[in-house]
Each structure stands twice: as C-alpha cells, then as structure tokens.
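Encoded as structure tokens, the following chain is the form predicted alone, with no partner shown.
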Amino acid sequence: MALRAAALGVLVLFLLRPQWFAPLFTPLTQYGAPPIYDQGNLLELALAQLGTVLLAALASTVVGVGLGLFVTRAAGRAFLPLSRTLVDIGQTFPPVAVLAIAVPLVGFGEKPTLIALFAYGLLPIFENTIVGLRSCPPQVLEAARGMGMSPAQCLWSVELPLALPLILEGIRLSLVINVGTATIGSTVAARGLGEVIIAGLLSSNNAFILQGALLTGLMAILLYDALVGLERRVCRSVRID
C-alpha cells in the first residue's frame, strides 16, 4: 500500500508540477534542449488519454458481455464460431493497421484512436464473458431451475454472479493494455501521452520519451491496482446478496 501511495503521489506531482523534476530528466538532454515537455499539459494529455481508454472500454465491455451472452443461450449458440472469428480480428490486425483503415473513413483526431481501441479491447471481455457463463456448476442452475427460475432469472441471479469476478478480470486486462496502447493514436492527431513520446522521437530528446513511457506505466499500473480493489468489494458485495 505504501509503495502504491507513493507512485500515485509521484504521478500526481509530476502532472501539476513537472518543472520541478527538471534536474532529474536535464542529463537526458543535449544542446540546451528542454528537459520537461513544454508544448501542451501534461495533466490535460493524461486524463485525454485516459478518457479516451475508458470511452473505448465501456463500448468493448457493452459489445463483449452482449455478445458473451448472447451465444451462451440456446438461441445464439450456432454465431459463437462467427463471433469468434469476428473478435479475432481485433486482436489480429495491430491497432496502427486499425487506424490507417479507421482515418480515411472517420478522419483524424479521437474517432480512429477509438475505433482501434474497441477493436483491441474487445476480445479478453468477449472471452472472459463466456468462460464465466459456462463455468457455471450445472448442479446449481438445475437447483436453481427446480426452484422455479426462468430462464431469464437463472441469468441473472445465478449465472452473471458466479461469472461476474472473470468478467471483471476481462474489463481489468483490456483497459490495462489500452493505456499504453492508446499512445499511439498521437499518429493520428488524437490528445494523449503520446505526443510526449513523438515530440521526444522528433527532436531526439530521450527526457520527452522517458517522461512519456513513465507516466502512461504508472497510470497503467495505478489503474490495474485500482481495478483490483473495486474488484474484490463487488464480488463482495454480490456474495454477501
């Protein structure tokens, strides 16, 4: 906990007040070049990348889990190969692949970032949603059918419960791979941490590239522990119902 405390802290300081690790990042620097970005915010290209991760994430999480529900019942059971196939894709294809087809269709900016991140995003969800249904005990859906539930409350009171923590687990990776994925929609003018990153390529300043790569692994790292927290208080919770 304290070295948790400690790396948010650090990340918190260093995004309002990032001239004052000027000395640590200066011997990276060569010919008077600034050892802190200086072309935009940091702060506001950190939460632009990270409000970016999240939009893309509830849209994988809304798709995964319906589809992951969907070809778990009877009636969807014969699209489960297509829908496989269908997720495959994302994982298939690398995000820049996704946004030099994206650009052209949606233009620049954080449409095509998106698009690649819902595309990369979407299969853990999809995968974890149906290993959750189908681990299912089948003595307790057939106790929970002999009580009386349709099958719409053996859903809902049964299955999803029980499924819930690797449901969970499949929202956590794909977020936690988003970030840092999510800086490469610099490339296509779209706000983030990766602009740190490129103007650090661009005028070969190793202090840019470093501060780029540490704050998008910290806000990986601080986001997957988050996650892990709120996990465990919501299977909690759903126990104790």
Second form
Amino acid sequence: MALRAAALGVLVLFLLRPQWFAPLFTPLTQYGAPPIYDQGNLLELALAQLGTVLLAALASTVVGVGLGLFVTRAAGRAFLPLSRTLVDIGQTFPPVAVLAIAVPLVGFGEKPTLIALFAYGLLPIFENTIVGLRSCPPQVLEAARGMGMSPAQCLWSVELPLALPLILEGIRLSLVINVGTATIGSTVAARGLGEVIIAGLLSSNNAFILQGALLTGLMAILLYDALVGLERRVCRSVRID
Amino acid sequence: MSTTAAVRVFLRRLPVDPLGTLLCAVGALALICLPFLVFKANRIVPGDPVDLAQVLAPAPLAAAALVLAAAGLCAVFAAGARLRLLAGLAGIVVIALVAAAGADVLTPAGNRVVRVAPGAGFWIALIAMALLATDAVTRMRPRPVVRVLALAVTVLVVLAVLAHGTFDQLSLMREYAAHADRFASELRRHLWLALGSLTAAVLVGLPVGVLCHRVPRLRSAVLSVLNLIQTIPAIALFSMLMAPLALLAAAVPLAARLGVRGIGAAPAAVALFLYALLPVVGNTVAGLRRVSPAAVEAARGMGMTAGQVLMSVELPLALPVILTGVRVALVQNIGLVTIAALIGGGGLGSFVFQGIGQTAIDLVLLGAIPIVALAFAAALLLDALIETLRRGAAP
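Alternative state: the form predicted in complex with the partner chain, after the form predicted alone:
Below: every chain and molecule of the assembly, starting with the one above.
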C-alpha cells in the first residue's frame, strides 16, 4: 500500500514538476544535453497517451463483450468455433504489424494507434467474456430457468454477474498491454510518452529514454493495481455461496 | 404473425449456415462495391481502381465468377466441413489468380515504376474465403500431426508458386524483387534474434523456475521483478540497453570482438531475453506446482534421489505447461523483434519502419506479412507438440 502510494506520488510529482527530478537524470546526459524532456509538456503527453488507451479500451470492451455475448447465445452459436480460432490466431499478430498496416489506410497520427490498440485489446476481452459466460454451471442456469426467468433476465442477473470477474480481468490485461504498446504509436506520430523515448533515441539522450520508460511503466503498474482492486470489490459483491 | 412464423419454419427447414451466409454476403459485397485491383503510377501515390471487365478476357473472368459463386453457395448451404474447406481454398486460389492475371495484363513490359496493387475488395474477399476455410478446419478438429502436415504442404505450395513467378507483377512481389538481396538476410536475422534469445531464456529460466518452486520466498520476488520488466515499453527497454552495452564493449575488448555493441542486435537480444523470461519462469513454476504430490511421494518411496525425482518425474509431468510458456515467449519474441529495427538491430522490422517512413504500404507488408506468418507457424507447431504431449500423458 505504501509502495503504491509512493509510486503514485512519484508519477504525479514527475508529471507536474519534472524539473525537480533534473539532478537525478543529469548524470545520464552527455555534452550538456537537457536532462528533462523539453520539447513538450510531460503531463500533456501522459494524458494524451492515457486518453488514447482508454478510448481504445472502451471501444474494445463494447465490441468484445458484445461479440462474446452474441456467440454464446443460440442465434450466434454457429460463430463460436471460428471466433475461438480467430482469437488464437489474432494473438499471434504483433501489435507493430497491426499499427504498420493501419498507417497507409488511415494516415499518420492518433487513428492508426487507436485501431491497433483496439484490435489488440479486443482479443483478451472477447476471449475472457466467452470463457466467463461458458463457465457458468448448467445447474445454476437450470435453476434460474426453473424460477421462471426469461433468457434476458437469466443473462442479466445470473450469467453476466458470474462472468464479470473474468471479463474485468480481460479488460485489465488489454489495458496494461496497451499502455506499453501505445508508446510504439509515437513512431507514427501519435501523441504520447513514446515521443520522449524516441526523442531520446534520436538524440542518444539516455535521460529521455529512461524517463519515458519510467513514466509509462508507472502508469501501467498503477492502472494494473487499480483494476485489481476494482475487480476484488466487484467480485466480493457478486460472490455466490 | 403467422407469416413470420411461416418464414421461421421455412428457414429452420432450409439448412442455411449463418456464418457462411455472412461471409458470403461480405465477400460478394466487397467484390462488387470495392476496387479489386488498384493501378498506381508509382509505389507511393494512391492509385485508381481498375475495371476488371476491361482488363481480362470475358471467358476466364466468367469462369472465375462461376467458381466464386459456387464457393459462396457452398458457404451458405453445404453442411459438410470438407466441402466447405474445399470451397474456401478454391475461392482463395481463384481470387489470387485473377489478381495475378490482372497485374500481368496491366503492367507494361519492362516498366519498373508502375504498381498494380490488390485493392480493398481483393483483401476482404480473400479474408472471407480464408475465414470460411479456417472455420471448416476448426470444425474438422484435425489431429496435431495432420495440422503440422497441412502447414508444411501450405508452406511448400506458397513457396513453389512464388518461385514460379505467378505473382511477380503484383506490387508486393515487385517490392520483394527490389529488396530481394536484403530479404533473406533480414529474415535470418529476425529468426536468429527470436530463437536465440528464447533459447537463452529457456536455459536460464528453467533452473530459475525450479529454484523458485523449491524456495517460496524467492518465487514472489523473482516473479514480481519479471512482471515489472514486462511493463517497460519495448522501445524503451531496447534503447535503455544501448548505453550499458556500449560501455561494456568499450571496457571489455573480448565482448566487442564477440559482437557486443551499443547499437545493433546485442541490446535487442538482451531485451528479448528479459521479456521471454517471465513466461518461461512463470510456467515452470506453475507446471511444477501442478505435479501431484502423490507422484513425487511415490518416486521418493522408490528410492529416487531429489535430482532423479526432478528429472524423471516432476519435469516430464510439468512439460506441457512449461512448453505453453515457451510458446507464449516465442510468439511474443517474433513480434517484438520487429522493434529491434528502430535501434539498428535489423530483422524484418526494418522493412516495416522503412515502409512507414516512405508511406510505401507494399514495403510495410513485405515486412509485416512474413512476421505474422512466422508467429502463426510457430504457434501452430508448438500447439501441436503440446497437444501430442498432453495426449500421451493422459490416454
């Protein structure tokens, strides 16, 4: 807990007052290069990256959960075998390849990154939704039906709550992967902390590279922690004894 | 009310496959509404759609349309998986051949500047047919041996067709011809980086995993450090390793002579090794933990030493889970090597990033398609191996 608060503190302080950390990064620079990224506002970049990641995650959650619901209903059962295979195949797609293929289609900037993050984040959510919905014990479903629940009621008040922990886990996985992947978006001119890393790479300034990595890593870890906490809370409220 | 009921009854009697119908509709719409081929004055400009009817002779075009229509009918109505697989494969072949024929006609002899590229219609129809075939294969549930054989046959056929030159006038193959001298070496570099770092990760990760299994306090520490490494963005880890390796090369002449340099493949190899450690160590621990205590107890009772128990009971029983970790690490590595190109490490990623820089989609695809194919083949091979082992263990 203390560690987490410290991590959050370091992240917020670094984003608000980056110059305070300059003495720490000066030993990494050569020939008097700036120790702290000076070609943009770190807070703005971090928020831009977080915004891209959250927007992509929202889209992949809506689509992933929707598709997962569809293929586990009677109407969509014919799509189930193929969709599972596609999830397997999709996970072998490197995100860079998705990003690279999206660029010529939609141009440089935020859009290809959003597409790549959406496509890449879709898989864990879709997969976990299917696994979660299908792991609902048949006896429970039978009992719900016996109580006179309609299929919609059954879905809303039995299946979805039972599948919720796994769905949330899928969302967490895709968010954390995407925070890291979003830095690659800077190679196609999306705004984010990847800019800092690439600027460091181009001017061989290790201080830039390290602070870009540090901030991205901190964001990923804190997001992971926050979502684990959220999952615990949700799971406690829906547990069935 | 009664009419909808009647329609419903009619549809239920008619064996319509919903997935096949969707694929058929999407493929047909794409072929009709979107450009199948695009003619570009050079490799960078956006091109103009080509009207196939003015390019190809009516007879072959009609034959192709007929085959595609038959494939579509199979997708909608056929119940047998084999027939559907055949339809999907036939569709893929016909779409590819039409594109090749169109490119042959459209490219002026000896002209190396114009490009005939597949358009959106081509790609969507091709993907629809590939999905049809994939769905059929999924429903047939082939045994691991059959899957590996099918992969081998596919690879051989694709290589033979490419070598024969059927597609030489299509933009992607023109791009390959322009970079043929570098392609083989970048491919080798890509594989070498992915497999080399994985081998190192297995050699180190396996003993570390066993140690973590034995010493619980070590386990959480090691696994959280490895988890932490995974959160470092790949670009950052690759670039951060450049400085220490440059210093190492400067300080230790032997390291420099072995090829360790700040720029190039060395930082990439180290970063990939670090990324691959988590799946290997994590799955070794998970696999060993799943070995039933009764089996270990029985082995000890037979008078085996701790080392013998590990080598001939615990590790073999944990092998499928460990290999699952190796699969994750390998697929992840094949994708991540792409980023090595940014720090001068080479590999197929150099085509991808050059292509992005020049906005030349053909060059991007020349890098991206082989990367995806490699990752897919690696996953298929290891999955087959894991399934064979699991079947052998639980008859």
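Numbering follows the first chain given and starts at 1. Take the two forms, superpose them, and find the largest set of C-alpha atoms that agree within 1.5 Å; that set is the rigid core. The model shown is predicted, which means the values in this text are computed figures rather than measured ones.
Determine, after fitting the two forms on their core, whether I171 shows a C-alpha shift of 2 Å or more between the two forms. After core superposition, the C-alpha of I171 moves less than 2 Å between the two forms.
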